[in-house]
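For reference, the chain that follows is the form predicted alone, supplied as structure tokens.
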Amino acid sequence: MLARVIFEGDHHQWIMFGRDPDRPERIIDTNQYMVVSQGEALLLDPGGVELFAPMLAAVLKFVPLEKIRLLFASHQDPDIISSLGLWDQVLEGARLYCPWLWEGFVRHFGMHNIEFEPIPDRGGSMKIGDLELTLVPAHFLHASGNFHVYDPRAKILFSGDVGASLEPSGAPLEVEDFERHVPTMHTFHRRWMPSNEAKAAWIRRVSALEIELMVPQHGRLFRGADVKRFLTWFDALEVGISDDT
């Protein structure tokens, strides 16, 4: 599994995990992220049960288990959080931040030791070390209760399924040519994002943020001007339809 530091600041860092060459062929590729601040760690969308072993091995190269204090699930999908039951067995005193709407669903994955922290619809914040992260509402993109995470210090937006692309193994880590990248995003966003109104509300929220790096849960990362290019493209895209509609 790839493990790469994508931000290194004076007091904290972001690490991306993914592009696992040993994942089963029919399992969708996912990006997992970890934020480390003052020696404490937060896992963002820690992944599916089938990735737990390589994910755990990769994480332990950066922090010991006892330093993983928080987990975050943007929504309830199995590729996001079905590994919860296994993390629940190895972590002590950890908390899971997740939209309140999905508590009764994610508990099906197994949660006896990890404490559930419901995120209200309006959003809020969570703190790891001395770093405060903003929980940005992203409802209906694509889940009814959905959140993204913004780091104002690093100017990074974790955007969940927004910005996702579906490509073969071996694709570059970051977008290199936005126009050539669009076809890898088009069908996914039209089909999986059900509401133009919700899309417009999200764009208004994130356009007010200073974003230098947007990191989705699938596919390539957007840096610099490509963040704005994505927002402009997404704003113009009609969503909630399939290619056969």
Second form
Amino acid sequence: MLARVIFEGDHHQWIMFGRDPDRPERIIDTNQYMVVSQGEALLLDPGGVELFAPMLAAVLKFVPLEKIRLLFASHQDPDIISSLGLWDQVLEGARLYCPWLWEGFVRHFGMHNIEFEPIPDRGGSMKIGDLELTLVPAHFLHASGNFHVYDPRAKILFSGDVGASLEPSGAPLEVEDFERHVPTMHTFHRRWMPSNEAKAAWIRRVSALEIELMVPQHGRLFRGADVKRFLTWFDALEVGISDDT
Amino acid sequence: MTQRVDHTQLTVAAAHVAAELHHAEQIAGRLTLSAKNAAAIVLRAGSQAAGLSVISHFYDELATETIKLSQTIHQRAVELSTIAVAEWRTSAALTRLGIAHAKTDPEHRATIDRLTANSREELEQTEHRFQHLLMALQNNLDTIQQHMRAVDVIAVTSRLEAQHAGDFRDGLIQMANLIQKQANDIKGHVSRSLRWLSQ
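Please give the other form, namely the form predicted together with the partner chain, since only the form predicted alone has been shown so far.
Following is the full complex, with the preceding chain placed first.
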């Protein structure tokens, strides 16, 4: 599994994991992220059960297991958090931040040791090391209870399924030509995102943030001007539409 | 319950080995560079360091081989961890089938018995694969340790040979010290890996 430091600050770093060449066939490729601050680590959307072993090996290259203090699940999908039952067996004293709406659902993945931290609908914050991260509401994008994570120091927005693209494995890590990238996002956003209203509310909320890097859970990362280009494109896109609609 | 804890430990141990070997591979990369630097000094020293030319080439070969081995071990360790997870899940399924068996009337237990037998067979197969891979991985780790011991010995010889290298003496001794340190660092990662696997 590829592990790449995508932000290195004075006191904290962001690491991206993904593009696993050995993942089982027909499993959607996912990006996992880890934020390390003052030696403590937070895993953002730690991934599916099938990716647990390579993910664990990749994480241990950067931090010892006992330093993983927090998990965050943007929503309840299996590619996001079905590894929970396995993390639950190897982590001690860790907490899971997750939309309150999904507590009864994600517990089906197995959670006996990890403590559940319900995120209220209005959002909030979570602290790792000396870093405070903002939990940005992203309901109905696509799950009915859904959050993104904003790091005001690094100016990074973890945008979950928003900005996701479906490409063959081996695609570059970052968007290089936005217009050429659009077709890889089009169907995904039209079909998976159910509400134009929710989309508009999220764009308003996110437009107020200073974002240098937008990192989705699938596909490529958006840097600098491509973040604005994405917001403009997403704003104009009619969502909640399938071929049969 | 005991079996579940074992699988957890195996998964974590194999993941630790993969991480250790990732670091060893990075050091081996630096070792290759050191070997090339040593070769360059030996070349400049000419006849003053004639005895070191074979040695510096040998460093390079061992370092390159170590990189390849580290990559192989890293891959095998991730695979081992993946198999351990599969065993972990099958073992968890067997525990739950046991619970289902206890809760089912005797006349309806045939299906559960069949599933239990299948799961046991699957567990045996994955256990066999796991042991096979574990043995291969331990052999690879032993080979790296042997390489690093060889580098260690050669570094000592290099320092002795460097005494006759005139103006190049200090540079060559410094290089031998660096190479020895890198070899020891790799040995440290391999030793920790072997300890993880023996727990």
